[in-house]
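Take a look at this single chain in structure tokens; it is the form predicted alone.
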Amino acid sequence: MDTPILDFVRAYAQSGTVRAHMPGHKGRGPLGIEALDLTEIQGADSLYEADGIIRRSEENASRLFGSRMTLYSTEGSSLCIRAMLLTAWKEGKKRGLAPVLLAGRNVHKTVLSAACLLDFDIAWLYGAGETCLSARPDEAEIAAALSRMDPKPFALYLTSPDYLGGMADIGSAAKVCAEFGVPLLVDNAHGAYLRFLSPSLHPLSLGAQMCCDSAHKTLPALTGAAYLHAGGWPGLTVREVRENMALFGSTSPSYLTLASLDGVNGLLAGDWSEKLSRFCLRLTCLKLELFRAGWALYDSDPLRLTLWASESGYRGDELAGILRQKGIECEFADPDFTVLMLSPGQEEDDFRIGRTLLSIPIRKSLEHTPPPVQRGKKACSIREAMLAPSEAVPAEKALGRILAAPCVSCPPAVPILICGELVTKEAIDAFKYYGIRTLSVVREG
């Protein structure tokens, strides 16, 4: 599979023309990358009006993942999302459906921001989760809320793979959805490379209309390289969707990034999906090994490691800072759980993390569990909180008082509460559990 945006990047960089234009490193500078780095100059293609190498390189990205389109992110997932919703209000708005999204609870903030600036309301399913970062609702849950709601919602959104690697029942999720006319959008930020299992479980191959996928997060992409995908969704054109994402995008795209989206098209159509299932393999073993040994693990997506160190004695958190200091770095950890996120290519990794988990004694399970997934109650909309004027206070202190801002750092960005929520007894133990003592809130009078 041809590269055109990573041929023309490395051809301008061995030109040796000058650059009268930006950016202001000239390519020179201290990484010793810049050379790679440039802006849309004659031949370079325009992210948001492409008709030229870097329209050819989605091309080739939407060949690889089976998609009507595939459009590329240099602001990784949350571009994406900001888009898909957009997309799906302006269609559900066409159709006479409700500026109401119905949506699993675990969601990453980005979609709270993108309620504010659409000025849309949204419908929770809290699913069988074990935590606010789990949220799983079943074919069940879906159907009697869609049956329940009058007009239909814009969109069902779920999230899947989840922070801690859950995965939803998508197939049964789109057939419910196709039932009731409404269309299915998922957050796949962390399952790129579901696409390339044998069969394939990414959420166009299950039936979904769009989802996003972070290449950075589990494909050998630069950080912020991200895909917004559309499957069947009949009279979407490419050019509505592109400017979705102009509406919230940067005008100055990072090349970097679109080189290396451009360069993974290559490696995926080469022997890459025989690389993951090898390595898939070798994780199960490994997953399976240190069961036997008794450590507690979560049932997550094949490419993640999530140990649920609560139940093998150990603070996640704590967990982690123990493998930092042997040398292992994680990807997430809280007061439960411990999030390992790997790929094809570290063959060897998987060897040590595995001799070194081995080697830590598993204690007796801690007497804690995580709070539950708390259910808020609405006093205004999310809108009108996040744009009121807000003031920081101890969390103690906000009870009874209407959160503005999700207070919540990424990762894992998901919310405890929703902002435009009352901030209850329980919520406040909530956000105390997870670290959190300052909440910002709706300032009074």
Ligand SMILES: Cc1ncc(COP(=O)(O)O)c(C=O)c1O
The other form holds:
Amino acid sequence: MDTPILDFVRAYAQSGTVRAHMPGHKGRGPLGIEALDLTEIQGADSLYEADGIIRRSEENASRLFGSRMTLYSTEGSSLCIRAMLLTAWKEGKKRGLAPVLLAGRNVHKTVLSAACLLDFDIAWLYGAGETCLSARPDEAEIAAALSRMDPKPFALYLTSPDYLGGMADIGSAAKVCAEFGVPLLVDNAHGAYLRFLSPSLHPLSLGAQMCCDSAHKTLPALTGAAYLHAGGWPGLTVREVRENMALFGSTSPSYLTLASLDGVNGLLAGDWSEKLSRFCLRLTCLKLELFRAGWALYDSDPLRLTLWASESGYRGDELAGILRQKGIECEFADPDFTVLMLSPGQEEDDFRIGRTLLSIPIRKSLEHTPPPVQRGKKACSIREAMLAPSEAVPAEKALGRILAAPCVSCPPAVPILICGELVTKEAIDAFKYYGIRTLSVVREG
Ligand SMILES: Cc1ncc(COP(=O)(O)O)c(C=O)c1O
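Give me the form predicted in complex with this ligand now, not the form predicted alone.
Following is the full complex, with the preceding chain placed first.
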């Protein structure tokens, strides 16, 4: 598969051309990779009006992912999510659907910023999630919600895999959505690689209309690299989706990130799938070994090792600390879970993760369990709350106030309470459980 962006930036870096254009580093600097970092010079194409090397590269990605269209983002899935929601919201308007999104409660906080900017409401599905990070609504819950809603929501939105690696049943959700004439959107930020499993578990392969994938989370791509894919969505054009991306995106996309996405196409078209399947097999064996040794594991997607640390006698963040001291840095930890994200990019020596965990004694499980998922009471719309003047108050002084901002950092950036909901005693306890001591609330008076 050709790699037109990578070829272009490499050729330009070697050409000795005088750079009388941005960026200011002029191809030299402390990182050593500045020469590959360009701007929209002649021949470099332009992300939001792509008709040259970027378009060719996106078409290659689209073939690899089996999508009707794939657009690049250099601002992560965060940008793709806003553009995806805008696309569905506009399409819904044309078809008389309500400005309401039906969504699993474990959305990334970007969904709230989209709801604020576009002024749509969200109806929540809670599923059988163990924590606020997980919500896996089943077919029956989705069908019940869709049959209650009249007019229908402009989309169903699911996050899968979630931060713990929990996978929703996208195939069943797609069937229910088709019955009700509602498009299915998937936040597949953590699952770009699912396309390269055999069989593919990628949301588009399972019937979703659109999804975002962060290439940088599970594929060998630079931070910020992501795709917005659209599958079978009648009448939708690349031009429209590109305009929707442009509404939220920077006019200075990183060429390093674009070249990275382009180079990844070359890798994916090669033997990456075989490497992935060998790696997944090895990781499955490791999980089995840890399970046999007594470690409590959370049922996660194939490239993740999620330890239910509290069940094995450790706080999740305590276990992450122990691993850090032994030279292993995890992706994420909270009071209950320790999450390791792995990929075929690991080296042989990295498998000492297994030996290290096996050398740590399992203890009696801790008493605590994650707080229940909050079913907040809505006081105003997300937009009203997020655009209102706000103030920061200690969590214990926020009782009865309206939450103004999500107040959760990344990772995992999954809201505990939704902006516009009233802060309850249970919500305060949940915030404190996750170490959040200050809340942003709507100013009164
Ligand atoms: C579930 C989920 N969706 C979306 C995002 C945003 O992705 P990105 O960092 O690529 O913007 C994240 C980030 O961690 C995430 O965990």
